[in-house]
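Single chain ahead, by itself, as C-alpha cells, in the form predicted alone.
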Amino acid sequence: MKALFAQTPRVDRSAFTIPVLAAAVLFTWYESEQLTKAPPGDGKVHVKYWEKWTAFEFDAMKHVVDEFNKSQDKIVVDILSVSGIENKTLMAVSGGVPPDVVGLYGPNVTQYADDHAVIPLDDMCKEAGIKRDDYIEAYWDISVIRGHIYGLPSTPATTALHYNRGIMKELGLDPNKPPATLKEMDHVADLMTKREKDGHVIRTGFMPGEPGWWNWAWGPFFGGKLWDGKDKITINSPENIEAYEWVQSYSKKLGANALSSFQAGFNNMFSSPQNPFMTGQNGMEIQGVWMYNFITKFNPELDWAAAPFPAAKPGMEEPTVIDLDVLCIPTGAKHPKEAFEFLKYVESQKGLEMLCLGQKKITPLKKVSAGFIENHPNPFIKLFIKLAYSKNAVSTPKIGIWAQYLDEINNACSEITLMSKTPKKALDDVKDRMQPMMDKYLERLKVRGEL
C-alpha cells in the first residue's frame, strides 16, 4: 500500500544536541532490547526483526516468521512493528543498538548504504546461492548499490490504471476497452467529469495528483530521465517539461482552484470508504497491486478493472512504477549470521510466495508456482506480474539525496498544478537547487573513495 512508496528523510546527525540524541538512542534501545527481549534460558539465538508494516501486512510476515521459527530449533526471530522505522533504524545504528533485521523501503537503500547503516550481503548471498538470475531483474537491482548487494526483496509492486467500469457503461463506452493512449484517456476523463451548474467539480475522470505518490514518475512515463546516471540532474529535459505540461493541462481544463478544492477533500482518505475511487468521484486512477485489498474492504460492489497505464507516446507502452520493500541487516547487528538464515528462508520460493500471497501482492521471483496464481484473489495479478517485465518500467534514482530531490519535485508539481509557475520555470528551479546538492553529494563519495 502507500507505505511501500514512503520516502525517508535524511537524518542530519549534526542537528541533534547531545541530550536529544541520547534520549533518542535510549528510546530506541528500549524498543530494541525490552519489547523484543529474548526469554531467558531457552538456549536459542534470538534475532530481533523490525518491520514497518501493520494490520494484515504485518500479519502476513508474522506468519512467515512463525513458520521459520517452527522449521528449526536454533534460532527464534522476534518481529516487532516499528513506526517511523527509517529514522529509528539510523538512530539505532548510530547508538550501537540496532536490530538484526530491518524491513526498509527500496528507494532509500542507497541512503542507508551511503551512511554505512546496512551491511553488504554479497558473500552471504554467494554462499547461499541467492543470485540475480532468480529474480525479476528490476527488483533485484534496486538494492544493488555501486556493485554491492545491500538488501533482498520482500514484497514488490507495479502500478496500473484502475478504472470504474460502471462509469464507462453509464457513458456508453465499452468497459472492456480501456484507453490505450494518453490522448484516449484524456478524452475519457473529459467525458467522465461532472460539474454542478456553478462550475463546482463533483466528479473527475482523472487527476494527475491523485493519489500523488508518483509525481516524480510523469517525466519517465514520457521518456524523460531524472538524472543522467553520472553527475547531472536532468529534471528540466524537454521530455520532462512535456510531461508536466500534460499534468498542468488538467488544471487548465478543470480550473486550478476548482481542482485543488475538489482534491483537498480527499486528503488522508486513501485507506477509507471516502477514497474518491471507491466513491466513484474519480473515474480513473493510477494505483498499485494492493488497491484490490482496499476496494474489497471498502466497496466490494465496485465494478472496476485494471489495465496498463496508457502510453504517452509511441514506444512508451505499458509504463509502470517499480517499487519494493527490502530486508536488510543493519551495521552492528549482534547476530548477522542467524539473521541471514532467516533471510534465506524468506527468499525461498515458499517463503516469498507465502508472504506475497498473504499481502496479496506479486512475487519478485521469476519462477511463480501455479498455486500462487490460482490462489491469488486479485483478478488482475497476471497483469501486475507482466508489468514488472515492461521495458518502460521505471524506478526511483539510486542516489543518496533522493529524499531531498523528491521533495523538490513534489513542490514543483504543486506549483505546476496551482499554475503559479509554468512547467519549464518550475523544473528549471528544481534543477538550479538540486545540481549543487548533487555536486556536493558526489564529491563526498569521491573523498570517501566510494566512486
Contents of the next structure:
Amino acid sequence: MKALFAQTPRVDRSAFTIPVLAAAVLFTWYESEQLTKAPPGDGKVHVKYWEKWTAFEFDAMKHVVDEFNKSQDKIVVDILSVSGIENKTLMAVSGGVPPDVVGLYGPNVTQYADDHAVIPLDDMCKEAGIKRDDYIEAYWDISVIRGHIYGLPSTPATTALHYNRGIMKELGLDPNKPPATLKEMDHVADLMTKREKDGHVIRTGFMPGEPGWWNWAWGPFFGGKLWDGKDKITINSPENIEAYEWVQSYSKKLGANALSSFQAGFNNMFSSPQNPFMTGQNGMEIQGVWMYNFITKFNPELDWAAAPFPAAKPGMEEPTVIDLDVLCIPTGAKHPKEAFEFLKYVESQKGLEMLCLGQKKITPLKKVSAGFIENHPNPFIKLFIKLAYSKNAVSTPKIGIWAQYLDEINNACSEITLMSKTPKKALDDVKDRMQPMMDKYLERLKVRGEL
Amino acid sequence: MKRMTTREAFAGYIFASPWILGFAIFLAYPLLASMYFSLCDYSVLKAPVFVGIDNYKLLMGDDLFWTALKNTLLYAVLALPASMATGIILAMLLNAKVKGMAVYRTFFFIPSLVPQVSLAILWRWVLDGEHGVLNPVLKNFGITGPNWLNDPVWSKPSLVLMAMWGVGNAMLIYLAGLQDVPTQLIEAADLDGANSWQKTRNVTIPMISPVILFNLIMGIIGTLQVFTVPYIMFPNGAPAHSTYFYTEYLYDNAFRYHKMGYASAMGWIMFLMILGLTFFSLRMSEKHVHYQGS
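So the form predicted alone is up there; where is the form predicted together with the partner chain?
Below, the chain from earlier opens the complete complex, with every other chain and molecule after it.
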C-alpha cells in the first residue's frame, strides 16, 4: 500500500485552491447581495424612522406607524428600534445617511439644533396647522431653539411623589394625607427609616439620590435657576446651595457611607423586582408617570399612591420635572416631506392619544378626549396631567453644553452625598468649570452667526 | 532581468494592494485626519475650523483631564504589576507536572473569555457593599468588607481585582514561554544544587524575559485604554470621579459633548504617552531581556 501511494503522481494542490477560494468569494458575494437587496419596489416612498424605545413602548409606536401606513397608500414608515440613538444619529447625519425621522430625548434637541443636525419645522408646521396654542406650552417650548421649532412632542411625562401607603399605615399615619411640604416629608422619612443597632440601614423613607435621574432638578425645586437665560451659569446661587444642603442632610442623618452603601445596592435595579420602592425598602421617591407600569409589572400588590412632590418653601408648591421625547427630521433626510406627513399624523389628537395611551403616559396636547382619561390605566393620570400646567414645572436648560453640565451636576451631587465637599464648594466648582465652557459655547454660536 | 524585477515588483504591489488600500483608508487616513482635527474646533456635524493648538492648551488647564489621567495612571500602576505577577505565578503553577493539568488550565483560562459587559455586571453583584457576595464571605473570617463600589478609596482597587480575571490570555503566553525553557538548563542548575527559588530567579525568569516584555507592553497599552468595565460599572466615573478614566473622558467629549477636536487631541496625547512608555520599556529591556541564541 505504502508503495502504491508513493508511486501515485503528486497532485498540485494549488491547482484546486485558487478556484475553490474564488468560488467561495463569489458565493459569499452573491449571498450577501441577496440578503441586502432592497425589497422589490412597491411604488411607495419608504420613510426610515429610528426610535429609542423597546418593549411595550416600542409596540405603542409601532401600532401608530401601522395605522399611518394603513391610512394612505403613498408612504410606508419603516420603524426601527435603535439603542444609543443620540450617538448613532450623530454618526448617521455626519456620514450623510440619516434616517428620515428620529425620536430623540427632549434635552438633546438644542445640541442637535446648534449643529444643524436636525431641520427647523416652522414652515411645515405652519402649513399643517400645527401650532403652540394646541400644546401644553412647557412641552412645545422644549424644542423651540432661538425662535425655531426643531422637534415635535411625542410622549411627555411629569414627576410626582410616589409613596408606600402600606408603610404609612404601619406607622399609624394617614395614607390619604401625603406630606405637603418638604419639612413634613423629611419627618415622615425619618419615621419610615429603619436601621440595625450597628447603624446599618435596612429601610429608608426617602433618598434624594433615588433614582438619581433628576439630580439637577433639586435646585429649581427650591426656586433656583441653572442659568440666567443669557450667559451666566447660576448653579451656585443661594437657592441651589440651599437645595443641595437639603440633599446632604440625608447623608448627615443616615451617615454618608451607610446611605451610599444602601443605595448602591439598587444601582441598575429600576426595571426589576428589586427596585427598592417595589420591595418596600424605600418608602417614598420621586418618579414619573411611567412608574405605574413598572409597579403593575413587578409588584402589583404594592399599596401605593402618587401626590404632588412636597413644596420646599412657600410659593414652590407642586414642583414637577417636565420630561419629553421628541420627533425630529435629521438634516440630509431623503424624504423630509413624507417624514413630516407621518409627523402630522402622530401629532393629531388621535395619533398622540393612541401613542401616549399605549405607553401609559400623558398627552402633550391641551385637548384631552374623555376616552383617554377613562381608558387610562394609571389611577393618578389626572394628577400627572395637572402637574404639566404647574407654575413650578421645571425642564432642562436649552443650552448645547447641557450634556456636560449635567455630568458636572451629577458629579457634584455624588461629592455632596458622600460629604467629600460642602454643597457650596461643590457647586462653586461646577460654576468654575462650566462658565468658561458657556462663554466659549456662546462665542462659537456668535461666530457661526446663530446669535 | 531588470524587466523581470519590475514585473515582479508590480505583481507584489498588486498582491499587497488589498492590505495597502485597507491600511491607507482605514488606518493612515483616520490617523492623519485625527491629527488635523485635534487642531480644529470640530463637532463632527459641522466643518472643522482650524484653531491651532487651542485644544491642547485647553486640555492643560482642564482639571477633569488631569483627574482622568491621574486615575488612569494610578490604575495602570496598580493593575499592571498585579496582573503580570498573577499571570506568571499561575503559568508556573500550571506548568507543573500534575494529573489533570488540562482541566486546570482550562479552568484558569475560561474567565478571560467572559465578555467585558457580562464581567462588569457579574462583578457588581460580587462587590456590592450591601447585597454582594464577597462581603458576607469576608465576614465569616471576621473581616468587615468595605463599600467596594461606592467608596472613592476602594473603587479603583475593585477594578484592579476584576482585572485579575482577565489574566488568562497573558497566562497562556507565559505558559508557552515556560514550556520553551530548555530542560538542560534546569537540569544543570539542579546538578549545581540550586533550590527552586534560585532556579526560578536565575534560569526561568531570564529565559522567559522576552515573553514578560511582550506582556508588559501589551499590558501598558491595555491598562491605559481601560474603558468598558468602568464605563458600565461606574456611570459618570462615580463615586466622585474616582473611576473616571482617560478613555471615558475622550469618549464623552467625542460623542456626548460633540467635541471631536478636543477628543482627537486627547487621543494624540494618549498615543504619544503609550509610544513613550513602550519606547522606554524597550530601552530598559536591553539590559534585562535575554533572547535565546543571542
